[in-house]
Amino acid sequence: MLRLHLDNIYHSPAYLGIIGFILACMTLATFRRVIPARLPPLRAVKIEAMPLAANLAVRGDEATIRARVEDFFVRGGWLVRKRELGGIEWTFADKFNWARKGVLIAHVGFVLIAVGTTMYWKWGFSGQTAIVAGLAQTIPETGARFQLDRFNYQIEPIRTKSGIVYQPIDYVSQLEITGHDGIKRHLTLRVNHPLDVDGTLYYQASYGSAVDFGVTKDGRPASGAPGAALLEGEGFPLGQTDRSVQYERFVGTIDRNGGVSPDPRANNPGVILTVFDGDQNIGSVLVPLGRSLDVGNGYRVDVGSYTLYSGIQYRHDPGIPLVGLGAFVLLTGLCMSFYFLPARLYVRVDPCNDSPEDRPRWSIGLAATTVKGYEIFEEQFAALVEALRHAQSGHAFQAKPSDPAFAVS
């Protein structure tokens, strides 16, 4: 992980390169494919060559027919626009036309998310620290000073089918915090309730026990003893030897048989120590607090008292509002694209050359396209043509049966 720098992937050139490549692909797709397909211009088409097409023959006055056809689509909730193209008047009817922009809106949302994550790469940071009760730590990125006055935790035994489980139900840090303004504030930090200090969020992440260790050689204090209490996972060398000792973990309760009890509460506490000779693990041993461990060559490790510490994670991300906005915009665009079906109708009214002059006959050509293909709109188109056929016979236009303006043929 460390050799490949995977512990800091969001600041790596590979990550930034991938984000840049995705944005470049989205830009190309937006202007070369999405906009031409989703926002087509109003243009003439060959109705007879369209997969979804129909023709209706009617008799009557041209102006009246065009007005009633337009009224039919307006009453159906269609957006009607007229254009004269090549000397022919076309009627374009659109439904859910605004939903055509769903993919574009989703693209904008992704761009906002990318910008927000880039802001974190440029100006954000994150980290973690452990503060021993009674001591203080300074956050290097912000200069804020945290002193742990007191740490409290509550563990509740819960009986399950497999036995008793000791579940921590709460752990709280009582802190004295000094921010940029230099004012000391006494605040409480608990799980799922982060503190905001100078724009940086601090989270209660973990807790543990720091233990004091002493080292003697032949009964006298020896060099190499740690100068402060150690946290789990930390260690120290033994004088001038190749051996070292690691504080593996804290044991809250040692049972009567000298084993590790599942109860993490400090009833009969001890520590598990692991001894290394160079890089070789010699072994691990459970040592009660107040006892010592003989590690050879006259060296003994004394296990002292323990002190609770609080593990705190912190994060400063100025791009969070932009990422949240981008997620909302992205979701809105996806909903528009998935749950609505934008459709466009192409309508022409042409005279029939074989009709008599006293009762002219007209042909209404109707074709449809959608952004999701033709098959998905077949049923709706058939129902629309049938409704238009009934409208021409006088039902939807409220024409009288004897009105000669419409005669379906």
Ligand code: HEM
Second form
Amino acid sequence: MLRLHLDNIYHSPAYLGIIGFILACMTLATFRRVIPARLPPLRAVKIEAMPLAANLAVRGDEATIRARVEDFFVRGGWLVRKRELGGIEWTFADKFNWARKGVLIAHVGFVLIAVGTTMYWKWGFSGQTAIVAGLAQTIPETGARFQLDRFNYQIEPIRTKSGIVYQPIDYVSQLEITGHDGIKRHLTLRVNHPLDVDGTLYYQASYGSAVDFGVTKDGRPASGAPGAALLEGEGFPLGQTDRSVQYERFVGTIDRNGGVSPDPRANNPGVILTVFDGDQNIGSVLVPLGRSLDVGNGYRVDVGSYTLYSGIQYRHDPGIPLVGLGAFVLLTGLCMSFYFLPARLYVRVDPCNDSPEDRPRWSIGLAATTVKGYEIFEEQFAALVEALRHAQSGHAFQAKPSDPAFAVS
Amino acid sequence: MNTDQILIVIAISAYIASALALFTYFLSRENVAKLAGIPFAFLGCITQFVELGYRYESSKIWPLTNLYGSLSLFAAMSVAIFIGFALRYDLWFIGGFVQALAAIFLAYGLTWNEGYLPAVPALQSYWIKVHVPLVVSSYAAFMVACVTSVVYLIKYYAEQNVGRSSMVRLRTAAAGPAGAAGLQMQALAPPRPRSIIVGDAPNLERAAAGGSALAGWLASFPSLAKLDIMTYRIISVGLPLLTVGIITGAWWAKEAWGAYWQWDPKETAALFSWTVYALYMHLHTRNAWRGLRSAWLSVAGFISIMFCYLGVNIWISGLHSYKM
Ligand code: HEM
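Having seen the form predicted on its own, could you give me the form predicted in complex with protoporphyrin IX containing FE?
First the chain shown before, then all remaining chains and molecules of the complex.
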């Protein structure tokens, strides 16, 4: 199994350093860039110089025209604000102004997640234990006592196109658990259904077969035999010799030719033992249960019966609610900033210089900016200008593009 | 053939028919071809969902526990997302690519069909009904975004090439009689575009006006800015899906394995792809990054998605590898 061996990364100074660095960068970026770029102050712009700009010439008195402009935007759901800047009266119309904060909210979510994971690093713990059926274990960090009353697994042979597959369907631990209150509870633990005991979660992680081994020398019991059944991967030294034996793995079914059958169910079980001489591996053998293996110098290893054991993982993580909240906030921020296009229109109404005295003409100049550039708003802007012209209708006699880069008509 | 297989054959055939018609539309811009392709796109997609539903109903086994099921959903979702965007933004012209890819992925998925295999205990959770469809749908969205980016890149580089070759002509002409150079100059002076999103491939338009059929065809693609906006919009659908997908995956991992993040290869690859698209979103706010660089990022993002999806499943074993 290829793992990137970063499991303990939360505990490394490098991880903390990276989190700290990212947080510092985000804070800096947020204050230096995001806030100024996303929440620009209401200020005057050079309308003609903007890529999205238009100019409408209208007739009428100034107050009415201004009122109509304002009414047009308010009815369209725009947030309208007026400011006098440098002696000119500006009208600012904002759409989805609140969505400008989406980016900030996304970053807050990110910070919450970082804080949540750091809480685990500071106050959380995790570990694993294996309990042989009939025996009990006490979890060192919590003091909870787990006794495995029974362990069951279900594996089904399924015929697929490429042959029979032995598919694990279920594995279940029947436990007697004693928590802080000292009350014994009989509970069932299965995959995907962790148990919460005093704020620590326990998970059904794996299982295996523990096997009893005996050692004899010249037919008599010898020292070195393990006191308890061994789990897969464990081993023991052989009396006074340099040799040791490792219980490599359990084999459910030994086939007729003495080989390992793909059926993992315990039909004709055996174990694979590896013998070491010092550090040197001198070979592996498949030994059926109830038989013994001659390991030299008169020593024999007797392979006894097996008992199932349950592999349980546990984890106490006080940061989970915060990580959950952070994920939600992050997502809300993402949706706000992706699906809404905050746009700002800058509108000013100026007298037309070439207008005859008796028929005052005004030009409505408007320009637009969005947080996602100009291109994405161009079509909407054109439609908006059209609608504005309509709203002033009867009074608009000519629309002249203020900038050849954008034509209104 | 059982019902299952008949439905799959119908879906693949519909995708092929629709791919051919929409490719014809892509090449010829004949509306007839587009109108012929659309019903087949719908047919294939609907048949696939019916097939997935039928499979679940008849076996009571959630169909997304192996690569076959998830590739089926991937094909169906990419067509569904494409249809959604095509209806809204008239994106049918790229349909040939999407339909062809859907047919290929579905056919490839069939090679992983082992029949009905019940789920291992770790996969027996309601989360599989949330996490997998979300992630696979995000992959599908990124696939469609990759197609629009590729079309962008084709048009962009064609525009550059035409521009470069006319520069060469200009230089040759400038070396000749002064009068001729003056004329060429005038011809090459770009007309001021009327709009910022239309007419952003002036070289192609000029070459098309000069009689080049290829240039005419390329010029008839939507404008570069529009393709860029389209890619942005599709990624805006894909990234939140991937984000929720990763979050639900982490939540599920917490329930099944006890830790919401274990840096297994799938998680790491998904996080990497997520970062590429988050980067896309960040950089797309910069003028200099919209367009060409964004298009390349979207292509790179999809390559990383393909690695995360198929590469990790097939080549690397990890906590997610039972998905095969
Ligand atoms: C990993 C979690 C992060 C997420 C989900 C995230 C999300 C976003 C989003 C959605 C935007 C707006 C893009 C748009 O408007 O379309 C944004 C902008 C921005 N982000 Fe992040 N971000 C993350 C991390 C960071 C980090 C670590 C930094 C700094 C080192 C950063 C710096 C910025 C800056 C400077 C902008 C503004 C760009 C601009 O408008 O000029 N972000 N972020």
